[in-house]
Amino acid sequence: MVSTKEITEMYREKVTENTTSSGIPVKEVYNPEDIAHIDYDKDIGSPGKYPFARGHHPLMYRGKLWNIRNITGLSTPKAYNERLKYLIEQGMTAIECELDSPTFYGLEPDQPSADGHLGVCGTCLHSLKDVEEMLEGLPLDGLSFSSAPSTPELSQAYILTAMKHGFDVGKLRGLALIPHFYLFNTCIPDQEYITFVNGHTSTIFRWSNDFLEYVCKNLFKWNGWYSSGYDIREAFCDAIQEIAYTIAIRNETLRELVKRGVDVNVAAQRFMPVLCVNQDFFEEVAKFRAARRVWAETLKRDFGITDPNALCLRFHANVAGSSFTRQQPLVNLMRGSLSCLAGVLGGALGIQVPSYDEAWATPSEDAATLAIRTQQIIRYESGVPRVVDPMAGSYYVESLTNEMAQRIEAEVDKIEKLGGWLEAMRTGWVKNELEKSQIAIQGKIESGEKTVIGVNRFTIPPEEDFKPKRYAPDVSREVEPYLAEYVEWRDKKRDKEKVKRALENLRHTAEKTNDSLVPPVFEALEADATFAEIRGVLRMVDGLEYDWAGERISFLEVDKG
C-alpha cells in the first residue's frame, strides 16, 4: 500500500532534469528575445525552400503521406513472405527486411556457427532462389524496399528478381546500405572487415560503394541509405552526434562518388540516410529541422551545390528499439506514439514503429499490426499531418533547432579536421566517443538521473508483469525442412561449373581490374552463387580467409588442394 508521505512527494514532485538528452540547457520559459538574433530567411525559410529548415517540400503531407514501414522478418522466406502480404494487407508501403544472424554475418545455415540461430530474429536469405521466394506475388514496383544487410548481394537479388518478373527497374523504389560505419560492430570479425582490412577499405567495401554508383546512375527512385543514423545512435551517441556523424559520412562518401565520375548535384540527391527517433520529444523535432537546415547549408558551402533538390534531406527514420523495454512491454505502445509523431511533426519521409514486444522476439502478428495502427492513427485521426511544419514559430522550438544547428557543424568541422569519417573510424575515435556516451548513459539509467519507467521507476515484480505472446520459429515444420532444402539445391542441384566461372570472373574482377564489382555480381547471383559464397570470394581477394568463422573452404580453392 502507498503511504501518505509517498503520495504527497509524487504531489509535489517537480521536472528535476533540466537539460535535453543531448545535454543543452533548458530554461524555464522561451520568450521573443530567444529568437531575436536568429533570421527568419537565412535560418529556417519557408518549407520547400533552402534552407529547408521547415521541411523538403512546400506541401509536406498535404502532397503525400509518409510511407509506413514495419521491420521485421520470419524464420524462413515463404514465412515471411506470407507475413510481408498480411501486413501490405494492413496498411504497410514498404518493406525493411531483418535478416537472421547466420545471413547478416555471411554464413551458410548449415555451419556450426549457425546452429541454433536460423530464422531466429530475422529470415533466412542465402541466395537470389530465397528472395524470389520471399517476394511471390508482391507487387514490387509499387513498394520501396530496403534491409539491414552490410553488404549489397540482398539489394541486388530484389533488382534481379524485379527483373525476372518483368518489372521496370528504373522505377524501382528503395534505399540501398552502405556500410560506412560498421567499424561499431567490433564483437564479429566478419563486421570489423567489412569496412577495413589491414588498415586499408576493403574489397566489400569498395563493391558497397559500385553499388551506390550503380544506383546513382541507373535506379532512379533508388536512393542511397549510404548511412544509418539510426544504428550509430542505437550505439548510444546523442542526437547532434547522430547527425554530425551522419553528414560526415555524407561528405565521405560524396567525395567517393565524384571521384567516380559522378555529377555533385545528382550524387547528393540519392542519399537518404535512415535517422532515429528517440523519446526526448522537443529535442528529436529540433534535431530533424536542424539537420535539414546544416545538410543544405554545408552542401551548398563545401561542396558547391546549387541544385535545391540535391541541398534538401530527405530521410527515413525509425523508432528507437533501444528506448523499448522488456518490462512492462505494453508501455511500449505509449513511446513508440510519442516517438511517431515527433518523426512526423519532424518531417520525416518514411516511418518504422517497432512493435511493442520489440525487447522480447521477433513481433507477434498483433503486436506488428499495433505498430501499423500507430501511425495510422497519427495519419487518419489526430489532424497532425495538414499543416505543414506545424512546430514552426515556437520559441522553444526555434531557440534549439538554432542550438542544434550550431553544435552539430562544430562536431562535423571537429571529424573534418581529423581527416574525415573513414579516417576518425581508422583510428579509433568514432569507437572511442561511442563508447564514452554508452557509459555516460548507463550510468544515468543506473543512478536515477534518467527516468526509464518500467526499469528504475514504476517497477513491478516480473512474476506480476505482462508476458506477450511470444513468437518463436517452427524449427520442425519450417526451418528443418528450409534448412535441408536448401543444402540439397546448393550440393547436388547447382551447375556448380557455372557458379565457378563466375565466382573466377567476380574474383579476376576484384583483383586485376578497377571496375566495378556490380556485373560480376549480378552474374555471380544468376549462377546461384549463395551470399556466403560471393562473401568470401571477396574476403580472399583481401588475403582474409574465405570464411571468417573457419568452418568452410571455397570449392575455387578446394581443386588446388
Second form
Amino acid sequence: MVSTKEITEMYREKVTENTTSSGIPVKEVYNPEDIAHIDYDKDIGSPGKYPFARGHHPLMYRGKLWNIRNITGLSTPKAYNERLKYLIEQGMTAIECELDSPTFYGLEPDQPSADGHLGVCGTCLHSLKDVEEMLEGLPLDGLSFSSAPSTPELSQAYILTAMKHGFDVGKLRGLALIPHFYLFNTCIPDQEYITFVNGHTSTIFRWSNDFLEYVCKNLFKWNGWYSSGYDIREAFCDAIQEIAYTIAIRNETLRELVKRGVDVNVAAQRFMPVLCVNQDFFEEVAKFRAARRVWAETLKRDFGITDPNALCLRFHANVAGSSFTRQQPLVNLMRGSLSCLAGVLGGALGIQVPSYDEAWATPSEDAATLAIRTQQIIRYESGVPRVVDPMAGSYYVESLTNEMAQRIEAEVDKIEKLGGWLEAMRTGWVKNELEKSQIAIQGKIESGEKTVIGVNRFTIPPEEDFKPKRYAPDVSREVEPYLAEYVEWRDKKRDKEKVKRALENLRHTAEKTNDSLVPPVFEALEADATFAEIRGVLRMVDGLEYDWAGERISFLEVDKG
Amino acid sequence: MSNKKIKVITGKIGTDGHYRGIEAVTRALRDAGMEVVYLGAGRRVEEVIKALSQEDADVLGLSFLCGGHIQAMKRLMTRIKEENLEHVLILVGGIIYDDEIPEMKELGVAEVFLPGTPLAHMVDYVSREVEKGKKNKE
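Switching from the form predicted alone: structure of the form predicted together with the partner chain?
Below, the chain from earlier opens the complete complex, with every other chain and molecule after it.
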C-alpha cells in the first residue's frame, strides 16, 4: 500500500528542471520584455522570407503536407518490395531505404562476417539486379527515394533502374547521401568508411563528392547530402552542437562543390539535411526555427549567397530512435507522437517516426504501420498543421529560438576558426567534443536527473512487460533462397570478362585520372559488378585491403592468378 | 585478494557501427578504476582473440545492436576454446531477443545486459564476478 507520505509527495510533485536538455537556463515564466530586443524582420522573418525562422514556405503545410518518410528495410529485395507496396498503401508518401549491415559495410552476403546479418535491420542489396527487384512495379517518376549508405552505388543503381524503365532522370525525386565521410572514422572507429588515408581524403570519399556533383548537374529534383545532424545527435551531442556541426559540414561540402565549378547559388539549393527530433519539446521546436535562421545568415555572410531559394533550409527530421526504450515498448508510441509533433511545429519537410519495437528487433509490419498512423493522427485529426508556424510570438519560444541561434552561430564560428569541419575531425577535436557531451548526457540518465519512464521510474518486472511480436528474417530462413540464387548468379552466370574489364576501367579512372568516378561506376553496375567489388576496387586504389573484413581477395587478382 | 587492476577488453565485432552504448560502458568501467582496452567497432574475431591473449584480460565485453550476435559469438567462442581463453569472463550487451539469452549462455556468455541496464549495475557485476573467479582459483 502507498503511505500517506508517499501519496502526499506524489500529489505535491513539481517541475524541478531549470535548464533545457542542451543546458540553456530557463525561467519560470516569459513575458513581453523577454522578446523586446528581437527584431521581427531581421531575426525572424515572415514564413518563406529571410531569415526563414518561421518556415521555408509562405504557406507551409497549407501548400504541401510533410512527407511521411519512415525508415524501412528488411529481408530480401523481393520481401522488401512487398513491404514497400504495403506501406505506401497505408499512407507512407516517401521512402527511406534502410540496408542490412553487410550491404551497408560493403560485404558480400556469403562471407563469414555477414553471417546472421542478412536482411536484419534492413534489406540486402548487392547488385543492380537486386535493386531492380526491390523497385519492381513502383512508380519511380512519382516516388521520392532516399537511402542510407554513404557510398553512391545504390543511388546509381536506382538511377539505372529508372532509365531502364524509361523514366526521365531529370524528374526523379530523391536524396543522395554522403555525409558519413564527414563522421565515420572519427566519431565511429570504423574500418570501412575511410575518410582519410595517410592524411589525404580517400578515393571512396572522392566518389561521393563526384556523385554529389553529378546530382547537382543532372538530377534537378534530387537533393544532395541528405543526412548528418541525426547521426551526430545520436552519437551523443546536444541540440546546439547538432545544428552547428550540420552547418559546418555544409560549409565544407559547399566549398568542395564550388571548387568543382558548381555555382554556389545552385549548390546551396540542393542541400537538405536530416536532423533529429529529440525529446525536449520546446527546445526542439526552437532548434528548428533557429537552425533555419543561422543556416540562412551564414550562407549570406560567408558565401555571399543572394538567391532566397538557396538561403532557405529545408530539412527532414528523424525522431530519435535512441529515445525508444525496450522496457514498456508500447510507451514508445507516445514518445513518437510527441516528438513528431515537435517536428511538425518546427516545420520539417519530412518526418520519420521509428517503430515502437525499435529496441527489440527488425520492425514488424504492425509496428511499422502504427508509426505511419502516428503521423496521420497529427496530419488529419489534430488540426495542428492548419496554421503556419503557430508557435511564433510565444514569449518563451521566440526567446529560446533567439538564444539558440546565437549559441549555434558561435559554435559554427569556432569550428571555422579551427580550419573547418574536416580539419576539426582530423585533429580529433570533434571526437573529443562528442565524448564530453556523452559524459554529460549519460550522467543525467544514470543519476536519475533525467526521468526515463519504465527505465528509472515507473518500472515493472520484465516478466510482466509487453513483448512485441518478433520479426526475424535471420531465424525465419527467408533469406536463404535469396542467398543461394545470388551466389549462383555471381559465381556462375555473370560474364566475368565483362565485369573484369569494367572494374579495371574503374580502377584506372580512379588511379590515373581526375575524372568523375560516376560514369565508370555506372558501367560497372551495368556489367553486373557487385556493390562489394566496386567498393573493394576503390579501396585498393588507396592501398587498403580489398575487403576490410579480410575474408575475400580481389576479383581482379583471382583472375590474374 | 590481489591488488592487480581488473583488466577488461571492450568492443564490437563485425558490421555494426552503433558504438554509443559500448563507449558508455567502457567509460563507466574505467571510472570505476578498471583498466579497459577499447578495441572500437568493426573488429574481426581474430583481433579480439589477439587482444585477449596479449592483454591477459579478465573480462571481455561486446555489444551487438543489429543482429548476427549468435553467429558472431559462435565463431568467437570456438576460437576462445582453441586458444584456452575460457577463463575470461564473457559479457554481451545490446539488442538481444529474450529467447536468445539462454542460447548465449549455453555458448559460454556469462551474462547478457539488455538496453536500459544501469551502468552501475554492470560495474558491480564485473567487480563481483572477477573477485569470485579469483577466489575460486585460489
